[in-house]
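Okay, so here's just one chain, in structure tokens, the form predicted on its own.
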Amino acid sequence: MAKVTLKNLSHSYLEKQNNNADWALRDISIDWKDSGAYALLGPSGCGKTTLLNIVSGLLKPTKGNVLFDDKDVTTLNPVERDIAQIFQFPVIYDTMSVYDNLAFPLKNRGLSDGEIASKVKEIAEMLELTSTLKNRASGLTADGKQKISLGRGLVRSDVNVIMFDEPLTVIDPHLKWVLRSKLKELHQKINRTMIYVTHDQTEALTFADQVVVMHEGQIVQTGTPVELFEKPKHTFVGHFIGSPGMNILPCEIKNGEVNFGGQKISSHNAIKKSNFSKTQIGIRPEFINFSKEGIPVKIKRVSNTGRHKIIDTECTGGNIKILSNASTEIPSGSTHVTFNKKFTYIYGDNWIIE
């Protein structure tokens, strides 16, 4: 196990970088502490597959240094690293058992069959592969090739970190909260660095006790999955996470007040003063309720998804969606609604003014 510290990482996969979109990753920048469960989120193309590979040492970084427990390993090899990484598609020997696919690496480092016998007996408990340790591996299922993929990757007790590339990208949907729930519970009892890259929210909010959102080569927060839905520090952040994602309304800021389609609006963050270029009001859709009064609006559409209602509506300012309870009686027409101040954050060029 070990702490993973990145320092001023930048990588292009170009010669020469003219602009920001030459860069794959930018200055980034963070700490990883031994033993966390940590989740890198992103769309495709965000740079996190990048990333995981340039921690896991199949990529040499542009520029900066990456170290565990605070030695500087950037030129060392992934053998030299001690990492396991678990791949999207399935890694596994075929021809060989079950039981043969997980003892394979530890035969690589010489441990005795006892020793060997007794680790794969209990990862085989842990992924439910107990009764099918002496079948052969090409007769599994999708989602049994990847648990032997898992299960090889966590086998072994010498390992710095364990790396998941989108892991669960081949399993079938019912079986993927089963598996999301499996891997939080190794972690817990194996206790082990992990890092789990996904472009899933459910996945990495599930799995990660911390969340690193990335967008366009950067980070741009990190924090618990209730620091991110609550206080997005980043608009990208709040419009990623959350179904539906966070409304992002533009807004005037004069004198420190706070105007949107003609309404005074109150937010959690105080603005003083604003040289922005653009500046918008954050709030998500479970944070904003009906009222006589307020921001008059007009009801476009009732989605309604069992549990919930989505409401589309739209005002002078734009277009604001409203997440409600089922039973929740919905106005017809014109009404009015009202933002909860304690979840209204203003932002000042995509980022929340502090």
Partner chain sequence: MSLELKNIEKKIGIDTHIYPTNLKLEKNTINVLLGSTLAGKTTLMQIMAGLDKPTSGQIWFNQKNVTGKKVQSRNCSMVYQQFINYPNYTVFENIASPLMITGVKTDEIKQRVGKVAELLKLSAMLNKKPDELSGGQQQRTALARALVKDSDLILLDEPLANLDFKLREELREELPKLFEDRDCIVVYATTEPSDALMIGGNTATLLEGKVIQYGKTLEVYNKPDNLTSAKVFSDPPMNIAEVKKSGDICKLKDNSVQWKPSTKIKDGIYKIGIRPHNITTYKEGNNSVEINGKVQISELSGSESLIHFTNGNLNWVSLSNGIQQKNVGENTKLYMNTDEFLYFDQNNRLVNNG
Contents of the next structure:
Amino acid sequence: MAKVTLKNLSHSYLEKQNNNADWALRDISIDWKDSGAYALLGPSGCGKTTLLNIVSGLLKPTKGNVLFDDKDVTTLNPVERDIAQIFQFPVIYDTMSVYDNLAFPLKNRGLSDGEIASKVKEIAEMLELTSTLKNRASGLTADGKQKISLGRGLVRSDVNVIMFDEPLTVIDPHLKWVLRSKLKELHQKINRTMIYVTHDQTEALTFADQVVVMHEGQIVQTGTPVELFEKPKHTFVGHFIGSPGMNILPCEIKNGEVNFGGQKISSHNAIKKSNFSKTQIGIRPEFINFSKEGIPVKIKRVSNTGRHKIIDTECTGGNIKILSNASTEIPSGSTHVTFNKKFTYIYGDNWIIE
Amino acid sequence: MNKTINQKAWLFVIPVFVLVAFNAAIPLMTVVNYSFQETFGNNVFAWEGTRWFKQILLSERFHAALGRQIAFTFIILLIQIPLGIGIALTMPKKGWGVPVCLILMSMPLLIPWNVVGAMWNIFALPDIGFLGYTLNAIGFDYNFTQQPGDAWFTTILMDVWHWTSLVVLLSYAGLNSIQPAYYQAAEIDGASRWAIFRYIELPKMKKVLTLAILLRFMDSFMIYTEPFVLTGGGPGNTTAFLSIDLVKMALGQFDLGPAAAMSLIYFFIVLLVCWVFYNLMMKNEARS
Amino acid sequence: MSLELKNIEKKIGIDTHIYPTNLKLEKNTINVLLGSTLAGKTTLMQIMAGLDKPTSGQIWFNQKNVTGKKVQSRNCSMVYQQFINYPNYTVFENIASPLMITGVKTDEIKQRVGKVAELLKLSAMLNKKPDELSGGQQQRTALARALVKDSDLILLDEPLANLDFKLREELREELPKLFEDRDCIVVYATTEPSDALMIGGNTATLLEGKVIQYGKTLEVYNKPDNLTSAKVFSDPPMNIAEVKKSGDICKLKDNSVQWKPSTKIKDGIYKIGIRPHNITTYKEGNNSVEINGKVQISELSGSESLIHFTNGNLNWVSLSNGIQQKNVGENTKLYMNTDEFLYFDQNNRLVNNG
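Hand over the structure of the form predicted together with the partner chain; the form predicted on its own is what we had up.
Following is the full complex, with the preceding chain placed first.
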């Protein structure tokens, strides 16, 4: 168990760096508390796996430091850092039984057979693997194998941090939620610092108390699931979290007033500055309502997904997506919509204006 | 899915069919013919039934040749497989070293077999060959044309030199297909270098290794050209492996009946071993 | 134009991969094959394409028997889960390849590739090689290749499975638009019910080599013939409970909840199926009924919350809009929309059908 601190981390895979694009990670600073559940969320190529490998010690950062419990571990390897990692594809030792797989990290650390047996039994029970302990590990299904990889991390009591690198990629969708609940439950039971890397918002938001959203090598927002949904600090967060994502619409700011397609819009955040090269309105499809007056729109397409209707509309300022209940009657042709002020934000150069 | 239909390809296959018919099917039938009959030339045949088979199976000469053959194959497998894996493990995984190593490794495989025999013959000659001369100069009484032990030593050394590369290349391909996550996980689990080899690399190489053993078994069991050029089966009959003995019998003594019977027995031994291997491989496949 | 499977059966050794199946796909439709892995989706597609032969039964295309006809002589395209492109061809050459083989004129190739590339937002990368593209762009290229020739049959075998969550969402929305004005039959295999709902068209639910139900996607979703079809077409899994109906009152087996069913059914024992989104933390519909639950876990997607809870010895899942965080072990009150309940008889057939 340990708290993890990242101080001004930057990493580049190149020898020389000329511009921002040459950096895989740019100036990352994070404080992760002991025993917390954290997630790194972002699309592929955002740098989250690089960051994970730096924390686990598989990669040395170009700049900056990694601290475990205020002790600098930047130059230590994964074994010296005492971390565990679960990979995207289940890593199991094919020729060993499930029991031997779970016992392997303990055997390598020279524990006595008695200790090993009791530890393995405890973890196997937690992961519901008890009945398969004697089987060959290679005969298990993908989720069974992934449980073994997980078990090998959990079985050690000296682990500082357990890291997950998109661990549910190969799991059948019907089983994903079972493992998701299992992971959450495990975190509450064993109370270790866990860091979960994924591109899947559900996995990140469900698992973690605090989610770090990454975009192009930078952290764009750190926050609770509610914060990320209700008040995205960067247009990318708005787009990435929620499905469908936030509507990001071009607007103009004049004298502190927001103008969108000829309409005045009132927003939640006050506009103190306006010297941006680009200003935008962010409004989630959930927070737009049809009404008699407001912004005139034309309905282009309605798709019914069984429990929602997703409505594509067009107006002078751009295309707006609206989400409503499946039972709601949707007006056809031309109509008007209004934005819920509480969830309407203005962004300057992609960052929220505050 | 985007292919257009074109049946012309069949035309190109015809030569192969013809060639196979002449090369394999017809000679094989001739051999079968000879193995059951006695002939004195001029196409005069007398039915002998299974006499030649009995004679061969009971002959000490065949037993001796078979024994030498098994010993040879066993020894070279015992050397080449571990050596091949060892070299593959030490080869670089990226950078300029990769192509260099791969080319170096492929070289022996590209040399024609009779040339290999001739090269080693000259190389090992005790008076003028580099190897033979050096060995004698440092005090070994080495002469592969006179002493059976030296002849075996040289033949095995030649085969190891010629064929270990094949095992190396196959093992290297097997090693390269292991995902880096396996090594990282093992590192995190605190596995020793030996444990990584034993529990990750070896199991992941199992398929290619089975293939390597099978290939090396077949090739070495049917080896002819290289020892023929190097030792001619001598001194005496000490390096006369099955194929060399067979040729001696057929072309040296014109015992066509027994030679044909021996050919078939030889053929069935190879077939049997391959079949056993194949089944083992399939069984493993089904289990995992 | 139509594709008809008549009593198609596929056996390999003693294993039956596809049980006798009848299916008629009409012109200009998108047909989703929905089922978990190993349900027989891929086998069925390969039989449709002519890549595999059925053990018995016939395939008719345009009122002609094409059983046993080679794939080359059928006009179809296929896109796979893996991004399959020619690595040493540019994107343009990749897309153009089916046309070059059939000897279309250069001018026409240019024009047709240009059009498809624009549709799939690939115009800017026509001169790049596939390995310079992101996963999404690679799969777009594969899709473009399938679209560029006027195939009668386009088969998509889990084309979005290997993509990032957000890209999947984006492409899933575009797909039906791509086929809108095309004269062809599209078959789309997926494991995810949400894919089927977003794509619309028709859906066939599959389980263990059997087609359970085929019909308009929303109809199959809203009115599943039987419990199996309802289960296949529900993610998160459908809540199922035994209920007793007598007089105008329906009760859960342990009497904890009772309500008045909104449709007429005979007295007796039934199984009810409740989709997770019909159990919510807030009231929905005119006939909602309260249920008490003990929270097992609350999972959060960006904009929705899944609450797993127990009621007596039942394990249930509810899906609500917004972020509804609950603590593990917390007692909570939820509301079920009884109008949306599905009632199944002892043979698992839907009784409140229409």
